[in-house]
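Given as structure tokens, the chain that follows is alone and in the form predicted on its own.
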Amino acid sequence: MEEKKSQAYQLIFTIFLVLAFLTLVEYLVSQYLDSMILLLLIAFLKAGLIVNYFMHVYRLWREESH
């Protein structure tokens, strides 16, 4: 148990450095190359991330066990 909870910590800590990676390269982005059509993309890339590993959304699909 304390193993799964350890890779699940581990998993939100690799999300969280990449979401804080995206969000210097979007800052880069904004700053250097004013391209709105590469800072929409890393936006949905990030909200797919916040959404799926945060929101949980992919829980919706998958039959409930009792």
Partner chain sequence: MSAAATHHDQAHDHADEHGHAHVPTYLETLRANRLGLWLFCISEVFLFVALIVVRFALWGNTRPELDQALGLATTSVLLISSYFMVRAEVAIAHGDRDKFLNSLLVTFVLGVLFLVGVVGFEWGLFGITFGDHELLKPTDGAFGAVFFGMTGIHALHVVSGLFLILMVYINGRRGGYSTERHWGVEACAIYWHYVDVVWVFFYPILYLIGTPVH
Contents of the next structure:
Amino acid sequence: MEEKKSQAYQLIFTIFLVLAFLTLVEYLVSQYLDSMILLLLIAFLKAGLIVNYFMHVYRLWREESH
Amino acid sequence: MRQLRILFSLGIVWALIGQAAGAAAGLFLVRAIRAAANLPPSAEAELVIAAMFSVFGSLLFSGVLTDWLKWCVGIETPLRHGDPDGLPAWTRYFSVDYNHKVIGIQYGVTSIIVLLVGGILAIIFRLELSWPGEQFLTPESYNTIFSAHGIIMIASILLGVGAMVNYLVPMMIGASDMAFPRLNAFSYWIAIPSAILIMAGMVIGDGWETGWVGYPPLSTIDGSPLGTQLFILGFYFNGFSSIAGAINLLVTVMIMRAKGMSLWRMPIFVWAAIATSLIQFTATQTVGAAQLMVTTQRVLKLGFFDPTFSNGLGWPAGDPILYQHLFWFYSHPVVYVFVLPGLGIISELLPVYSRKPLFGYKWVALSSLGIALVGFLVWAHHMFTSGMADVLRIPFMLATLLVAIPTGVKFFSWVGTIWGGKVTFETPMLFVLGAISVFLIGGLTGPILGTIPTDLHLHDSYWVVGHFHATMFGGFVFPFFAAIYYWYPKITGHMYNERLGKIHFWLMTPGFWLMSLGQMQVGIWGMRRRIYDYDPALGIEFTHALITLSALIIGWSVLIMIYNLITSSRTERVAAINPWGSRSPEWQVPSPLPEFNYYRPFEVVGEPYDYGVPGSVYVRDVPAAGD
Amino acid sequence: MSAAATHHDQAHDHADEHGHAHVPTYLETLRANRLGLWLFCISEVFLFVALIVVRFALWGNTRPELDQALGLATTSVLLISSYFMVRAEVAIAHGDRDKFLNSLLVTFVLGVLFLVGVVGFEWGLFGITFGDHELLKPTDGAFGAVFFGMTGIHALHVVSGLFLILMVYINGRRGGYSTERHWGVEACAIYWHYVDVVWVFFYPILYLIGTPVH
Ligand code: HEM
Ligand SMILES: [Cu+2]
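Having displayed the form predicted on its own, please output the structure of the form predicted in complex with its partner chain.
In what comes next, the whole complex appears, and the chain from above leads the way.
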């Protein structure tokens, strides 16, 4: 139980770090590369991470037991 | 005294009071703020805020929000159901009620009332058009009245669709209600203030002149009547109703079907309802965005659609054509919202009256989805003359012609179903056959408009008017009336008057053919749409008089139906359990249905439309033991 | 799908003169609620995509000059708030009540900060300018219209999200949620993340893509 709990906290924090990193990358891309495709790809990646790990979209088809 | 108490227990009374109070509050607020900030009074800003507050006030006072507001502060509320305490049973039809059948009736009755309002407007401007020259309408009031007619009829259709979907779907799939009963009530109760806003637009602020499409620059230009704004906002808030209702329906069908009712064993109308909802809950958002943009442009001078902006620095200006794209991205698909439920009704009723299985069930089911999906790819066929990139014209033309395929599937299925059947001609069946004949006219005139070379000549002519009246009558009005007659015994427990029903049909159908073909003829001969006058030299005076005459006939025939519906529940015989010999679950039990639809849950054990197939069963009660 | 839903463990049915009603279990209701909320999210996608399309139609490959530091700051603030929101949800799901409430509060504060950044500074409500460029005005043609339109619609969603968070916080303090039953928290979280996802697209589309026009 305790272990599961700290795992859950860890997971969301890791995802958060990845998102923050990607945001920074976005900013740098716009300053140095100016590639629209890349920027949109990163945006989709970020959105995907949030939808999956923060919004738990999978709960729609996979019920988890409490 | 008691009458007064009853009157003030009615949600509808409170909704109206709330709307007035909200409008007053909004008006006062804007005046006060602008006075405090030393700004000159702005009628536009006052109107917008007052309209928004009026919708909220209506919702608040009617009581649809009460449960949710209580939830906000952590109070749990059980779902109220059954007849109201200490009040006559009929009052629940005029108040917030959560039962899907009550809400369905509320939608239906409101739809017919709104239909009458729209119809009266039509008669008014048809009389104006009976002769060339200016009769009794000024050009401006003509514009207001035809615009209002269009959008009010659309409101009526959306309400009618809500009526059919709400009343029929839970009953057909064996659910005791919709998935979210409170949201369901909300969908209905927000449609009321929206409709009132639209109608208020005709009176307050000098009407509007844009037609139902509300294109800028006419809708945004300085000095355009304030009524435009009310129409836009009414349109906008009505969208909430569509979206909430559609989401509710989709969830209901996804999780509340009876045991054994797989997707391929649902009544065909449910498929139509799904396709309709898929369109409603997505496309409505884009037209909502467009209406918001128009509003911000009018009130806050945001230049979305204003091409005249220039500050000498090369900054981009707005684009009025953009509105047309956003608008038609919704408004083409929405024509399928109007017709898909009706086409579903046709497929639902034909097998019953032909005593034969529905021809190609799966194809019909998929054609609804197909129409809904392809319908998203054709919107620019309304803009062939507006100016768009040349490369887009041909693809939009081809996509438009593609719609004919799934539509054709439906026609073939209908013909295949009737073919060799033992057809009987009760009123609902007559209306179904009338629907097919009329929709055929609409369907055949569509591809001619979808083809660019012909559309360039026919665009904005009366031909278009003929086309879309035929599609909407054939796809909605006729099937809606068929559905009303067909389920009338289920709703009231009594039969309707068959003789009056037949008279209604035999007045309305030839009347409509005449009107529709007349509109197309004057269109080809040079009559433009949306104008109060025409040149007698065109030689279309006689046909115009005929169109007006047939409009009057149609109007009278609808009044006959309303009379029939009102009186029959008292004067006609009690309906048999299954007067039509239907296989659908709701007809296997006595009418009217109880609060929760069924006394015993049923399960699906066979195919829905195996009429005339010996030994085939569709539904049976779930065995009592072993649950 | 349907059979599974109607014949769930504790589902009980009740029948009286009103007919037979299936009284859904908590899990069934939860399932319906989730579906409904996600459909709502999908519906709103069409609103935001419409706005994005408008942006590309009108701006093309240009954009107004906006303050990059401010854009990055507001974006980060919203992202951090999203993190605290999911932290709150994980906390309530594992019974950490204090952590739940505190995280929620942080989310709220960050949300307000985001609004201050966008509406206060970017919209020029405070009249403060950074750098050498002037603030964008709503009436500045397509630049003004699209920028204020998109941030405005988004801000409306932020405000309604803040309202939800506040409600969940108040109910949470009263002990309205348990480890097993906290749909309110979950719904609020999904909505808040959704608002963040929208900004994930709006940020590059408004601030980063295209060449700035002076
Ligand atoms: C067979 C498939 C159909 C085709 C190919 C088709 C094609 C078209 C085209 C090209 C126009 C634009 C004409 C113009 O303004 O120049 C049009 C107008 C219209 N159609 Fe259809 N249509 C079809 C079916 C329908 C259906 C099923 C409806 C349902 C109600 C419908 C309702 C309308 C309406 C309301 C308009 C007029 C909109 C306006 O300008 O106010 N159509 N149709
Ligand atoms: Cu169309």
